[in-house]
Structure formats: C-alpha cells, structure tokens
Amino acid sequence: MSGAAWVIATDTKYLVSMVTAGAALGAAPTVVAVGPRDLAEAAAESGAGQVVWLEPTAGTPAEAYGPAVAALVTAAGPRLLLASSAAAARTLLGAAAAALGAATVSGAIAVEASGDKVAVKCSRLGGAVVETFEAAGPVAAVCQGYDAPAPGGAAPIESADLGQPAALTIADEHPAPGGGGLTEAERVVGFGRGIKVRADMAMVEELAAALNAAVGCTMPVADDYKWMDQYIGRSGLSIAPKLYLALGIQGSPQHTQGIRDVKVVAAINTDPEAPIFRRATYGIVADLYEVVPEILAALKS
C-alpha cells in the first residue's frame, strides 16, 4: 500500500473529487473504504490507485474502526489524508490524523503540490473567501468537495483483516425531535451568522420546537464555528420542506442552492439587500433578536 495521498471513505459523497484532488500530489491515492462491498467497488472506479476495504461486522458502526484505519495510515505514512464531511468519515479521519501527527483543516476544495509542501485551499465564509494552508508535514483535510465524473478503469481491492474493532455499538436510533431529519422535515428553521453566540442557539431551538420544525444552519456556522455538524447548502444538505424560516442568513449561492425546492421561504435579516430576500416568499428587515421573541409569544398565545 502506497500513495502520497489517502482518502478515507464511509460513503460515496465527493469520492471522485477527493481522489482527483489527492492525485495532484503525483500519484493516484489509496482509498480506505469502510463499509459494504458496493462502497469498495465505487472506490475502485473512482480513479484510485488501490482500495483497502474494511467491512464492518453487523451492528458495528464505521467509527469503531478508528484504531484499524489509524494503523493502516501510519504504516503507509502519506503526506495527505482526505475525507468527506460525513460524520463517520470525519471520525476516522480524526483518529488517523492524530496517529499520524497531521495538521487538520476543514472545507477543502482543492489540493496542490507546492515544492516539498502540500497546499490545501479551503472555502471560508460561505464561499466568499478561499484560504490556502501550506504544510511540510502531513495534512488531514475534511473536504467540501464537488461532484465530478468518474474516470474509466478499476483499481484492485484488497480486503483488510485487522482484528476486532473498538468496543463500540449502536445503542439506539430514533428520529430527532421536530419532524425528523432535515431532509424529511416539513418545517425547518435555519440560522446563520446572525446568531451571535452559541448559547443563543437555545432561542432557535425553542422556536423550532414551537413550530414542530427541524433545525439547520449555514456552512460557516458548521465549518467555522463548529456549532452543528450538518448544514444546508450545495456542499451540505438539500432540503424541500413546506416552510423554511431563515434567521440571520445572508443567502449565499452555496446556501440558496440547498433550499431551491423549498415551497415557502420566510427570512429575517437586518440587511435589506441580503440575497436571501430574493429567494424569500416573505421577508422581515429587522433584528432577529427582537422578532423571534415576538413570534414565540404569538405561538404560545
């Protein structure tokens, strides 16, 4: 097993684009596929140089294979590690990065070889800024990614047998309050950087509970603030509820693409020129900290 770049995959999200990015270091990456055989076969057709397949046993989450993936990675010593924003993939990337002693970045959209360094370009502030990180040592990157066509050909698949996974099982699984997940909910309350501090998420959650709605956020809130894992947008989740209430969201193209199938959009923002109003059915130009308590009071009465 070799390769200057390795990709850790628990699903096919951005798989081809990550393999393409990793190839910028001069060789086709090795993909560690933790999941069913279908995932390994998709990885083999992604342009990878080699696929290492790890199939979880029944009832064992992919996250339990953190030590196994870390052992594989440290033995090979790649310069670059890539994973998607999927929760399991990020967990495995973190375990491997810690074992490898790699610097870690998020929101990666491109990779370049810069002499003896690796340069990783990362999207910031909803795509308004591209920040480039350089490192002489190994780098682990959570990819924002993009959809790309898969090249022809197929890489060999090696089935890895690394003993027992960590003692981790799925104890419970049930729909989240507020009508289930974001993609299934009939109502969604989304918030952006207009929410000033993390503690104020409680106000958003209270409003969502009153509306029997799910809660989502923008990419900067997830990537830069790290207040939530899942976000709404082109590189995150696309939603199609009957109602989407946008609180303090400016409305970048990255975000509005994720709400293009929403039936009714209502937005609250202090900026009358905010792009979100061009998508909104209803808009209020005001401070959400003044409007949301009034909405809550009306709902309770």
Ligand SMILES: Cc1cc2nc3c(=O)[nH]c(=O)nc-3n(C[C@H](O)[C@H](O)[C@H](O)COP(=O)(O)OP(=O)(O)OC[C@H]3O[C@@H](n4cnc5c(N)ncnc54)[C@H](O)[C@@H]3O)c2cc1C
Second form
Amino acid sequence: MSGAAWVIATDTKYLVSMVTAGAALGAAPTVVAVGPRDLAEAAAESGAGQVVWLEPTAGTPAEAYGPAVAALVTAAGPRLLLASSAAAARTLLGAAAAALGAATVSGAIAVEASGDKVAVKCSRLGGAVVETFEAAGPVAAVCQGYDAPAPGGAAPIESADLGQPAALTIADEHPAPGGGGLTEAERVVGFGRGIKVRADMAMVEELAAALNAAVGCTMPVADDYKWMDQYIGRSGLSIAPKLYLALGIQGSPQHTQGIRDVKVVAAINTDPEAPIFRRATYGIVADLYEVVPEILAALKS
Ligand SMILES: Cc1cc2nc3c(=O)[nH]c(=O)nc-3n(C[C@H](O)[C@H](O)[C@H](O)COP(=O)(O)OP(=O)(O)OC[C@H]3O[C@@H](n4cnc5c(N)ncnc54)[C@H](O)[C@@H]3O)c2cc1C
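Since the one above is the form predicted on its own, can you give the form predicted together with the named molecule too?
Below: every chain and molecule of the assembly, starting with the one above.
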C-alpha cells in the first residue's frame, strides 16, 4: 500500500471532499475505512485509489483501532493524512500522526502540492481568514469539508487484520440531558452565561418545549458549570436549524462558528454591543428574564 495522501474515515462525513482534496498530490488517495462494510463501499465509490477496511468488533469503538491505523500509515509513509472533524476520525488521525511524526493542523479546506512540500489551506476565525501552512515533512490535517455526491468508481477494498484492538470498550451510552438531537433539530434554543443559576434552565427548557426546539449552550455552560454535556461552537457541535434563539450569549467567534449554517438567528442580550447581534437576523436588547416569560405567555395564548 502506498500513496501520497491517505484519508482516515469512521463515517462518510466529508469523505468525497477529502478524497478530492488529497488527489491534489497527484494520485487518488488511499482511504482507511474504520467501520461497517457500507462505509468501505462508500469509500470505494468516493474517488479513492484503494480502500483499507477495518471492521470494529461488536462493542469496540473505532477509537480502539488507533494502534492498527498508526501501523498501517507508518508502513505506507504518506505525505498527507486527512480526517474529518468527526470525533472518532480525528482521534485516529492523532494516533496515526504521532506514529508518523507528522505535523498537525486543523480546519483544512484545500491542499496543494508545492514543489516537494505540501501546502494546506486552513480556515480561521469562522472563515474570515485563510491561513496556508507549508509542510516539508508529513502533515496530518483535520478537514473542514463539505458533503458531495460520490463520483462513483470501484476502488479495491482490502480487508486489514491487524490483531486485537486496544483494550477500549463502550461502557455506556445515554442521551445527553436536554441536548438530544441538537445537530438534527429544526429549532434550537441556545443559552449562555446570561442564565444566572442552574435552576433557571427550567425556563429555557420550557421555552424550547413550547417551540418544539432542542436546547444547546455555550462552552462555559458545559465545561465550567457542567450544566449540560454538549455545547455549540468551534470545539463543540455545529448545528444547522432553521431557527436559533440565542439567550444571554455573547456571540464569540468560537461560538458562532458552530452556527454558520443556521438560517435565522434571533438573539436576546442586555448588551447592545454583544457580537451575537452581528450574526443575528433579529435582535432584542433586553433582559432575557423579562423577555422569555413574555414570549412564553404569548406562545401559550
Ligand atoms: C480555543 C477556544 C475554543 C472555544 N470554543 C468554544 C466553543 O466551541 N463554543 C463556545 O460557546 N465557546 C467557545 N469558547 C469560549 C468563547 O470564547 C466564549 O468565551 C464563550 O462562548 C462565551 O460564553 P457565553 O456567551 O455563555 O458567556 P459570556 O461571554 O459571559 O456572555 C454572556 C452574555 O450574556 C449577556 N447577558 C448577561 N445577563 C443577561 C440577561 N439577564 N439577559 C440577556 N443577556 C444577558 C451578556 O451581555 C453577555 O453578552 C472557546 C474559547 C477558546 C479559547
């Protein structure tokens, strides 16, 4: 197995766009597909030159195949490794990059061969800036791609058997409190540190229920307060509902990166200068503790 570019995939997220990007190094990339047979078949039709398939055993997460993927990659020695931002894919990318001694970058949107170097263009500040990195050695990139129809083709699928995965099992899986279906929801009510105490989440949840919306939050609410498991933003979830109602959210670039694909943003914030108003279609400069009960009353009547 060889090839200038390798793509590590644990699902079909950005698969075609990553294969297309990797082909810029002059050859159709090899895809390492860690998942069910369907994934390997999708990879075979993605424009890849070949597919190496690892099928996780029942109860074993894709992440357990880090050592196996790292061994495959180091044996082939590609110049470029690509993976989507899916949690399992970027975890495997990290394992492979470490084994390969590759530089790591994130937010890659395009790749170019630049003499004997590889140039990786990365999106920064929510797409406002494009930064180009030039790597003289191997480089591993977490991609910001797009979902495109497969061009077709039938790359050979080679089943890899690299022995036992690492001793990692899925011990428990349960829906996140209040955060279910965030990425699929048509409406999302998001809240930030404008909500003062945990008990006030009940008001947010009541509003979300009345709007048939999912509930999301900012990073400090999840990471510092531990009120929810998941948050929206650059290092959290990207959401794409028709309506995002932002309550007491400042609107930092890290947060708004996760709402780029929202159609309509409505924001309530006491600070007229809050950056969220630059992203919002509708804005109310007011205390959410006054406005939310009014919205609830209006919805009920
Ligand atoms: C590397 C890195 C990655 C990050 N990734 C993320 C990420 O993925 N997602 C994310 O969310 N953040 C992320 N952050 C944090 C981000 O920079 C902000 O600090 C964070 O989003 C702010 O959260 P907040 O809006 O809840 O809080 P604050 O900044 O405290 O803002 C609270 C807002 O509520 C308003 N407010 C207060 N009281 C009321 C009231 N009664 N009524 C109405 N409005 C009120 C205030 O005016 C203020 O605008 C990241 C930071 C770093 C450094």
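Residue numbers count along the first chain shown, from 1. None of the values given here were measured: they were computed from a predicted structure. Just so we're on the same page, rigid core means the largest C-alpha set that superposes within 1.5 Å between forms.
Relative to the superposed rigid core, Val31 undergoes a CA displacement smaller than 2 Å between the two forms. With the core superposed, Ser46 shows a C-alpha displacement below 2 Å between the two forms. In this overlay on the rigid core, Thr12 has a C-alpha that sits less than 2 Å away from its partner position between the two forms. Superposed on the rigid core, the forms differ at Leu245: its CA is offset by 4.1 Å between the two forms.
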